[in-house]
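The chain that follows stands alone, in the form predicted alone, written as structure tokens.
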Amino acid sequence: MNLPASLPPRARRRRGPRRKPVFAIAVTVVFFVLLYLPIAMVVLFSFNAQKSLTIFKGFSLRWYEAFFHDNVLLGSLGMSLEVSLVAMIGSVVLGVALALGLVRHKGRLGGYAGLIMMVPLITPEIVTGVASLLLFKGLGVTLDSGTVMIAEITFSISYVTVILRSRVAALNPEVEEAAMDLGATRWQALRLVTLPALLPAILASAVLIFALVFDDFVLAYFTTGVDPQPLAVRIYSAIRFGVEPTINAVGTLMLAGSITLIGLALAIPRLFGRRGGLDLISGE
């Protein structure tokens, strides 16, 4: 396009090509790389046919073969699916109670509670970590599976709450009071009406706590007990002796496991017709 001759030269810079943010560009590269290399390396190496893991030496499913059959590892997996199915339950049947209590209350104790069920998300998790130990040393109860997944559920809540509250909040009380008019008791209103209208969010929810809890290691590390250990406390318990090719096998199951549920949680609103992707996660 051919610019006035009456534009001052300054002006005529100002509207020609812009020169793209090569420095940005190259920063965002080697930040991808970085980050996603190693990642790569492991899932490659998990197939790796030799039990090498600095040279290649062509695709082989062997390593996937002695997870299967590995006891040890079965059993740290098993504890892990019971850990993460018992958080999930419980941490979004108190999450939903929590919600619609700090949405419905009105006056300040809502907004502090609401303030205080933030704090879990900013605390460093092995401060949360190191709390649950005393705890549960202080009480005198054994480190075992329920010691994780109280500590799970008691973490998890604040996820469950931040998520449905803004979803519990954008409901139309009208609906509820028409359907309490008509003659439903409140907790038939609350059954009939308020929950499948947050099912979506709630499932949505319940599938991301799932994936968290799944990949957890700081608070597990702290609250298990000897055996069985959850699968992510067992690879780091065995890769201080020397990192297996099996681990590589096991880091890839986790992570397709991980990247499916999270990717199925972003992806439950859209299938009941409302918004999805990051905005759960979010709470917007």
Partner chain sequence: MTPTAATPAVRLDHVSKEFNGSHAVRDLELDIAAGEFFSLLGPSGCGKTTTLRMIGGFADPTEGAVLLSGEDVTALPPNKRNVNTVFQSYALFDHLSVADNIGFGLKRKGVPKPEIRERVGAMIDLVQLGGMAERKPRTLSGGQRQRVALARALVNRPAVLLLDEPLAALDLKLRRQMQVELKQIQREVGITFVFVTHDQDEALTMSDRVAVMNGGRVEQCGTPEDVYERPESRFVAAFMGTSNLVGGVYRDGTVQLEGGPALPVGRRPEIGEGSQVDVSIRPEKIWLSDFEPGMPVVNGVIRETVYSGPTTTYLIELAPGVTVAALEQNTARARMEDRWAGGETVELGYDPEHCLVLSH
Contents of the next structure:
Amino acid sequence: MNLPASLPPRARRRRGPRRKPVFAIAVTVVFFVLLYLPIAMVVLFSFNAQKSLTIFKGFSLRWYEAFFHDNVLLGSLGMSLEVSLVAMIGSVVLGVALALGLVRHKGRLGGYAGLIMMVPLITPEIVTGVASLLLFKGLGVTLDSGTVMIAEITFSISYVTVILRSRVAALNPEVEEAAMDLGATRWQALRLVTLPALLPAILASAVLIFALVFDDFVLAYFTTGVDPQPLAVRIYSAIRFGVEPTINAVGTLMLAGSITLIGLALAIPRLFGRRGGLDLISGE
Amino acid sequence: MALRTPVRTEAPRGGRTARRDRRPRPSAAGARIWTWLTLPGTVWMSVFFIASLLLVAAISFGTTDQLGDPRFGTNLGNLQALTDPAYRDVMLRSLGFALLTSVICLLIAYPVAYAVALHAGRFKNALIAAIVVPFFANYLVRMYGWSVLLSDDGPVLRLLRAVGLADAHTKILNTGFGVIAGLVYGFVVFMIIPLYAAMERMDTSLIEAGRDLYGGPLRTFWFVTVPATRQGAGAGVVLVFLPAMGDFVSAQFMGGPNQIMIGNLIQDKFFEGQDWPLGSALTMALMAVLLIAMFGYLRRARKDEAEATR
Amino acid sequence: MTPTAATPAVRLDHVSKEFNGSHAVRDLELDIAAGEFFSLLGPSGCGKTTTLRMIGGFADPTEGAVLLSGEDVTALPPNKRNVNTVFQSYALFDHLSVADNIGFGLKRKGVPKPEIRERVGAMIDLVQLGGMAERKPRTLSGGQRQRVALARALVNRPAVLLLDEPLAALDLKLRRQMQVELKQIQREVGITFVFVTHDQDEALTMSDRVAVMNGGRVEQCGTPEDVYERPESRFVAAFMGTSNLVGGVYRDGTVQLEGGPALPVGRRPEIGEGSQVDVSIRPEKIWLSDFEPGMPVVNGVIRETVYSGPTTTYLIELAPGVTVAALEQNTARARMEDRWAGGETVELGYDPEHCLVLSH
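With the form predicted alone in hand, show me what the form predicted together with its partner chain looks like.
In what comes next, the whole complex appears, and the chain from above leads the way.
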């Protein structure tokens, strides 16, 4: 290493072992406070005894009670759960198959599939929403939970495929060959060996998709019918057209739900005692 | 060839050509499975995604009938309407908001990613999880909490007034700054993750060497850390810019009628105004901006990659 | 065709394999007898693994046919061939226990459960994995995983067992031990082994016959002694351990080195007078003392002495730029002070019979 001769050797370099970047740490602390404060406010005011959204007047569960007696909101909750479940199953089945095909299939179909699979990832949701709405209207389909499910599956397949594709590519192809060597057909090798090896990643992406779809608002907003509406759409209307503290309670429940699911998605690989589930950092 | 193999019992030369011809290709037959696996997802995406996007493009040339339903056509009016100053201003504002959001995210994400990646020690993974997890919480609820926090009599402004940094007229909500604050809060994680990944990959001895070469931490940061993480920053800018450009919630929750973005216009044309062809044209305009941004980024990234491998 | 003792377990009938226009394997003709321990030896990229994969059914010959016990299996997928493979990566099923890994093939074939349990148990004993039956592969050491892979293949009693560099991932000590054990197991079960390796020691130690491959062709095929003592080409001579290759002109039973002595190599009627040849002789076949009567002796200068425990290697210059290696055993009788030092002139003796003369 060439050091400029003007620098006294060592003396300057070792002013501290590695000085703490005070500015960066200060920004990080403020960042964390601002990141969690809004969430904390929602949680706090969901337990407010009064209707005020800015002043806390004592602890109460009245808004949770109100939610569990509100049939419209409960209907929405049921619809959201139903849509999330169907979208999760549909997109995982299609997405896993697509990931396997994309990695192994070397041909024009694979090239085309790989390309169109990337487009949804760079398309803002509002565009996907508008496009889905136009398609359903054009086909003369009545908007209801079915159309939401289709739109959510379309939106989710890419995520499943992206997560699974790197996992499939990392598989040792000899393992599948070993199964065939031992008498399995290609399908059996896939079912008995490849899918079990992918299971942690499949489960993690399934949980992730469930959480994303349950929380998704834009696509649901464009593709849902009038009644019932998914919970996220109800929350949107409620926030826009007059806030009831019930929303804080619903929001808190949703926060708890999605944070649990994400924690689960991150923990699944560990439950299987190995890496290979969800890598949020490297998966873009 | 000089092979010391056992003596052949017979040489089945006669049957060879014929046998080769009728032989099915085992691996080719086995490979068909991959086609069958690729096909359902591809067909699904072609119908529900690609075809629907093409439909948006087609409808943007359409008209509406008396009932307000869209009709196909060869009408250029919708695309011409985009040049209308009212629409043009909204599009420019959206572009400005999204770009500013990207820059602010960059300014926040650099110190945060730096502190977490290089100075958090064994808490590194826990901290990055603590950053990522809230972003999977419901966007609307988060945005609502953020708007309450920044509201006129919310905690932030009360604190600022108390220390004299704001007066009774200072507002955050219903200003352009409020909208940008919402977008930043919504998407800053997309900047932190790629930057964090880039800094983690970075050889920390580079920083030590930079201290030797450049002296001060700021100069070291500028001459060593920033170039080493440029690709991560580029990816982050794109990942923030894309959703920020298409967002309409922040403008609704944090802004006022003078801060609407292109997403709000689209929403309005589809849900209130019932002018779907114009909404489609606006959607195409949005998509065009994003594709240009994406294309520019990919070209830049490829150039960087080519330089790196040279 | 009914299999008889004379029917080879594996026959490759003019087999070629092309990948994108380049030949990985070229017009291969090979018979492997039943019960043989047969090695395919060569550097990486020589086509040995491709050959193995064609026998196993994982690669499709571009031309030619693969016959197992006289039956043409070229068109059959791997699961329909009576061969099993031990993969280089072991390719164990991580989600299954050791016992379930070993029983996988039997279960596919619909063997009744009690029989599976019995055969898996016997196999676990054979490969000395007692007490590990319920462990998951990930918790095993490299050597143990290797044994599971072997047991998983052997339990199916295949006609031929294919082994793709199965010992490559093990450390040297374990590799030596597994070499002996593999050979023992092969004798015990009497199954034909086709063994791919790039390690000539391994091939020589274990095999009944070795095929040395290079550039998609078999350069030489024979017993370990054949290929080691009597290499038929420069490549084989060079690949089978260190060999001296010295160039010169053949004339009347000698090879004249440029600017050096003429080496008597015995009469070679197949070689033309005055033609340019290479003489190959193994370092351990060169004597530095105690010559036998009638042995040709030439002079050389010691250039370097490399001591490596049981042996010492001397690099000796015979003529300007022509150096040969000679290997001396450091036996009980050889004393330290008897070793030569650099710069000393020594005499080299050898038996012309040990010289290989390879024309260009």
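Positions refer to the first chain, counted from 1. For the two forms, the rigid core is made up of the largest set of C-alpha atoms that agree within 1.5 Å on superposition. Since this is a predicted model, take the numbers as computed values, not measurements.
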When the rigid core is used for the superposition, does Val29 move between the two forms (threshold: C-alpha shift of 2 Å or more)?
yes
With a threshold of 2 Å on the C-alpha, tell me if Gly225 counts as moved between the two forms once the core is superposed.
no
Would the C-alpha of Ala238 be classed as shifted by 2 Å or more between the two forms after rigid-core alignment?
yes
